[in-house]
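Given next, in structure tokens, is a single chain: the form predicted alone.
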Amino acid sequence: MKVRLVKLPLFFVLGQKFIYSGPHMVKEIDALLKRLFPICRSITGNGVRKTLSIIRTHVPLKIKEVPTGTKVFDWTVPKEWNIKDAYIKDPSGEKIVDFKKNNLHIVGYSIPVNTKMKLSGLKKHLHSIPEKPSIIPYKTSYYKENWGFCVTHEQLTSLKDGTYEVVIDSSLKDGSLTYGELLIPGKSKDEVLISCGICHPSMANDSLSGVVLATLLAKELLKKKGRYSYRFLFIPETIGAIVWLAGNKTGAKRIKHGLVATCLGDSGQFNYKKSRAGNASIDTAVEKALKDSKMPYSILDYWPTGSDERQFNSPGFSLPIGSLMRSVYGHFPEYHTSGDNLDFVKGKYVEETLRLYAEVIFILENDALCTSRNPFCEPQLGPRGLYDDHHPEEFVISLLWLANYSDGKNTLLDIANIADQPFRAVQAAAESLEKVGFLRLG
């Protein structure tokens, strides 16, 4: 597909709302990716508590703890982990594997450990990518009491034969897992879900991009009531889906549009993976504007792993949510390894990604079913001042097609796709011909 590099405009109106993107909002994207990055996170613990704190002093979310032991449909609420320390000595006594500088170091939920031990039994518990071997890798052993270290693998090969001293200072017991919501009420109790995951550790494109761009959207949805509510999940991935989804098998039926946000802070093209039905509302409207943006993009087929489109996706709830994302997960180099930094993921990008969300929800806010109060024939545009030289060639496309389809079953996007017009030059030709009483809209 040849497409045309353009940037979208700085304001986005949402209605009577605006959603301001620039410089500003870069340098405020930076700075929370900065002070987000270095806490240590997993499905439960502290460090997810300290995140929803610090997103908290943004927008006012709801902090939420669901016992460990809870059942949640097939799974159980598993035990709370947190970690003090972790380090690896080698024989002559010096630290060379150390948690506290890259929290990455250690496989999340790893038990309790204080002992000595040949080389020959450590490499069991350790982790690395031979192809990449300058990187280290994540890992986890969520569901499974294990231990275990993660280095790069030129690390691993340099290691000497001899005793070992291993020590892990964490801790495994009953507590909860911990979410954060917000709702912002709308005109209709029809909601739209963004959804991001708070669980990795320093990874900044795979989840931490999304908590970034879903914190800073909500606090520029919280200024002024819009046509839906907005509702905001800060979730582990997966088990705090189905925590949810469990709590809100009612609820969750308000949803009418979703997007699961990760991966959007690298300088890869768009990508949306569509819901599982392929044709909600959601899927067309991102797909609008991918379109019109004249960025490069892709539209792929839902498939059944990924993240927590999954759950929403699932047969039980079938919701209509897809995930917009830049680079897809699992497909580019540095995905869950110490390669998804800061170097890698940068503000601009994610601001980029943010101004790309709100043209979604603009086509959301303000998409309508179009019914012509003036069927016979198309009307005189002219003598009420529509149909000159001062509207831009795509206003006045816009008003004829208006003009012929708005037939009561058609509806604003329907219209721009079929014209192949931007929707904003569709939707602003719409609004001139309902104020001169030739349109009705809703």
Contents of the next structure:
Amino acid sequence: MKVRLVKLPLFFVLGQKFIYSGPHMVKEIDALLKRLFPICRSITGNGVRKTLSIIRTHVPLKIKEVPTGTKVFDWTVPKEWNIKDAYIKDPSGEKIVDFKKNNLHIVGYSIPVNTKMKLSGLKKHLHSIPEKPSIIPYKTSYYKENWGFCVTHEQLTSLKDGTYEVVIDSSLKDGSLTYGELLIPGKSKDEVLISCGICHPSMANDSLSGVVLATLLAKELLKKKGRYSYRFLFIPETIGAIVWLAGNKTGAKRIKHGLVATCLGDSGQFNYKKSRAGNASIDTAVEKALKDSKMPYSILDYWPTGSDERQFNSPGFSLPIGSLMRSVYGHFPEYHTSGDNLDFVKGKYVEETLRLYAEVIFILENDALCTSRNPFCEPQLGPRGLYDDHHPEEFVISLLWLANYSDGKNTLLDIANIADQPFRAVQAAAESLEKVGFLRLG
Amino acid sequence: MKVRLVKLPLFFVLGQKFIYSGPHMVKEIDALLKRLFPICRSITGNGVRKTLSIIRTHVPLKIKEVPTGTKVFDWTVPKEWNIKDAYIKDPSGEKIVDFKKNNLHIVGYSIPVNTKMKLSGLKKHLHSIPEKPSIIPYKTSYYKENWGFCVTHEQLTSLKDGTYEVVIDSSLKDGSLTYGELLIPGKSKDEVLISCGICHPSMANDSLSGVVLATLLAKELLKKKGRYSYRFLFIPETIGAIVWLAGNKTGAKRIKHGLVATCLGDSGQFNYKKSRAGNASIDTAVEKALKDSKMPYSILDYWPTGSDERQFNSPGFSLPIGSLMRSVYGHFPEYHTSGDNLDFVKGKYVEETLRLYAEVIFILENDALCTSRNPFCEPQLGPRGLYDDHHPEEFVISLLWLANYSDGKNTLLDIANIADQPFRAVQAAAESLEKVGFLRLG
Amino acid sequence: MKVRLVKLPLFFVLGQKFIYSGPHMVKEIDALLKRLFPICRSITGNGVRKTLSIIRTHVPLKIKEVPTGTKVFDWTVPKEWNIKDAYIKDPSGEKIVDFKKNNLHIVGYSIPVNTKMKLSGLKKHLHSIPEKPSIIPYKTSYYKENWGFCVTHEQLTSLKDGTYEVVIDSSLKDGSLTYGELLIPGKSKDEVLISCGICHPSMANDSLSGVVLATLLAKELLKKKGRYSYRFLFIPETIGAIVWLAGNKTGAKRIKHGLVATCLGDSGQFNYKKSRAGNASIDTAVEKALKDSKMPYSILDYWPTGSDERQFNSPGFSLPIGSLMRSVYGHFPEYHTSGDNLDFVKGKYVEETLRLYAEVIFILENDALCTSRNPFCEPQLGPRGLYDDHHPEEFVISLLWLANYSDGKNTLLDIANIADQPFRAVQAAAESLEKVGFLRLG
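Having looked at the form predicted alone, could you now put up the form predicted together with a further copy of the same chain?
Every component of the complex follows; first up is the chain already shown.
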């Protein structure tokens, strides 16, 4: 038997059937990034509420409030923090550090302060990065009451002796933790979870890029009913995931696949951090989508620092949830600094990641157990018009792999991997075989 | 304990005990290749019958006829095709393409033609390989009625305008499909299958080399009763395998190991294409025979194009059948052309492959579960004359491996692989241990 | 979440908590090596008794005598061999080979001889190593009655024709086989076995180094009750192991982990020969101890020559026993020659190996199944003082790995390997989590 050697171009566009993407999508992403970036978010407070209300202009988000003091597993919902202004005036009365210019200047959860102090005392509350003298670091003190300012190292070293005026017009009191949730019902109650973090002030990759991707992916998925239900969580990191899981201990069992969306808008290559189990369907699906995309990528074993996959993968839940990123948190120099801004993150990169997420969803939606209805010898493909030169090579080859491997134990994804053929080719071939009655899918 | 370091020469000849080979065998192979090569075979017809009748002068083949129209799974036995003559005469009346000079000139299953036509019309029925201008390609059209000639590209480009006479004196009508079968009964009804293809006209490696090997291997196996029964199939590729399987749906279950024999007579290195399961005993046995032979080889995972392993490994049968070749179909330049001839294929190469097949059979025949009758500590080998310098090093080392690994779960082949010792050495050592009552085999 | 990057020095000393080692230990090892080295040991006889009585001055060994002729599985306890003197006098009456100068001169188990003979006849009883002309080889003839002398090749080639006087003042008669045994009871009856060979005359690495290590390790383990019971065997190789196993067929089942101690006192890198199963806890524990030690090492699959692991791993017992060595028997040039002496073996190397054995024991004693008592999301480490910069990085990271992987299926050793963190760090972190009620160990 001779294998036809016609090489046809890749016959699908990444993410096709879920994302009708293009320049308009890049524009929409850029606009949303620009609108959300300046807001001063934290794990609680009005910055979160404002962010969620903007997202709600795109998708019908439900917004939840959980009161301060609520016990959630080993944790307690903290006080609500809000801030109006914060600055430092130098001995000459000049405002040298100003929250209104960059919200990273204030240590998150800083308690109210209105005082004068000597430089030596002030310095204990100032944070900078000596190795990056023109960059403002990002700091928080959620669970230990404290206050502080983050400044560039250039600022810090130029300070002269004298008495400084320090004002933090913040409030830290009982209130609530706010998060957003959206369920898009599918044919099945089995869920795919997409979770992103809404607790970071003006940083773009971590984790705003994930918020924007989740919003626009949800908008696309709302357009037609899929096989799975899709649940989107817009939550403050760690405490938000714990709050949601505590309130959905049973419901969480419906989650069959999931991704934590963060750090996905820079120009770096793709990185996939696997679920703790390491062999979940989501792990295989993401790896296949990455491979089929022909873009460079790395697959990383699970490790227990990072984002909310830590909570979802805790042993009591063990959910099959990984994280599909570009540059990995902690491994790019802009991480947790004022360098993680809209020069670093671009709509065109988020859009590319968005199509990759859509491709993963295409695989999850279409993967199915393959059982041949014609298991004895090969089906005769020629007379049915399946075995000729009009089909791309990958399609014809996939027919033969399916004929041999559809033993009721392999799924489309298994066969695509064994055959080293694009999932799209194997899926298209399987659909054709199903149509002529040779294959049972599912 | 000191390991003796005496290095003795490899103490077996590949294939020994089954094949008493040597120059006479090479001669016999060359003679049979020469006799069978010129016959015009196809998937049906008198070429196949003539081939089988020649094989029958060597081994007591049963010849079966299956009528046109017989339904076999998804397929139907096609009309029988025969051909007496075919040629093209140029405008000057000169015979420029002549089936009698090379039967590859005619597209297999060409319908009868007797006509005159312009060059432009004729060209639609001519096939050549521009990259190999002096070579005739091999083409067939079994399941779509058509006709054509295969010519060298030099011939094609030298044709001048004018009217050509085209004659194909063929017949395509109801008849039968012919195949040969030989069962050599062994002590057990469990079978080893050797299958080869008898449907190719004058090409030597694909698949005539396999036909010749199968014939002479069968001749040797007829000489003494083995542990297994051996079934040899001489069938047209694809439809022949389907016909046989359709008629032996239950009987096929007796096949415990098998090899498809084709492309095994050129000077290329050995290639073993594994069964679909990939971990069948035949896979391990062939790999061990190849390793022990100290000749270069590659082990290839199963893929669903190729020869009749496709049918045997279809999910309804899932038979443990691989293919032990030299150069792989489609991967040598002579494949499916007039270059695949008796300059390319030689008796000495077929003979070497034959001994390798015999070695595989030696392993299959002798492999057995090893259970120590002396499982507590080592047996004392010295007083029994087993532990001294008169034995080859591999033998003595194998005794120790057997003493430690004969736990009733490992077979000889497992232990030979764990020990990285030749199967022959481990088998000889096991026989000695069995003789002195230390080991139970089987 | 930001990972703190403070790098603290390795916070444990190899072997700590079992071995309070240092210069005094090196001294003690050197003294014991020096005292035991000159004794002429064999598989039976007074050399063994003298050796055991010296060991008994360190640890309360039980000394067992098993009579000649006792049947032990496929073997029989041999006659007892003792030797007082042996020499060869040359034609001029000069003592040219003298057992009293080096006990390797006599082939072990040589029968009594008192005769005169020509050089040609004598030469049949002389052994040397032509490639190492100034070295005396080591030879025995336990199970075939014979006699011989081992000499340097320089000696052999300098011998002149004439009549030689040969005297071997030995005895070979019914007596007994002697071995030593020590059981240190622990909280559990489950045992760890340390076995060493006391049958070699004046050679230091094989296997005296193991005898010395076992003695001093036992002395340390006697100081406090552990989780496991520890059984130490001081036995003649092969026949001693067989004797012990024959007498403890049921008792042997209590052995859960074990090591054969030999060839561990030279300056070579570490080598661990795995148990036959290859995936026993002892295999994982030794590999982890080696990895955590940051010293170079190799892990070797089991093979059936070597020392008493051959008997312990025989299929009737299949005990999880490996061998942790430095240079491997047969693979260093001094092996089984007069070169294996106290220039080659040093107390400081034995001491290093001793601490490694202690580290393995630390792992075995402390390994436990990890089950989170807080399996839903992460525990809040901060308020409990666990999550701050005062702890070494490995400790804090280990807390997070434990929080995520303590699913009741992984042990500390599993988690240490998954996390690629030192066992000591993970164990310390687990203890802290246990203390605050987050983890159940065991």
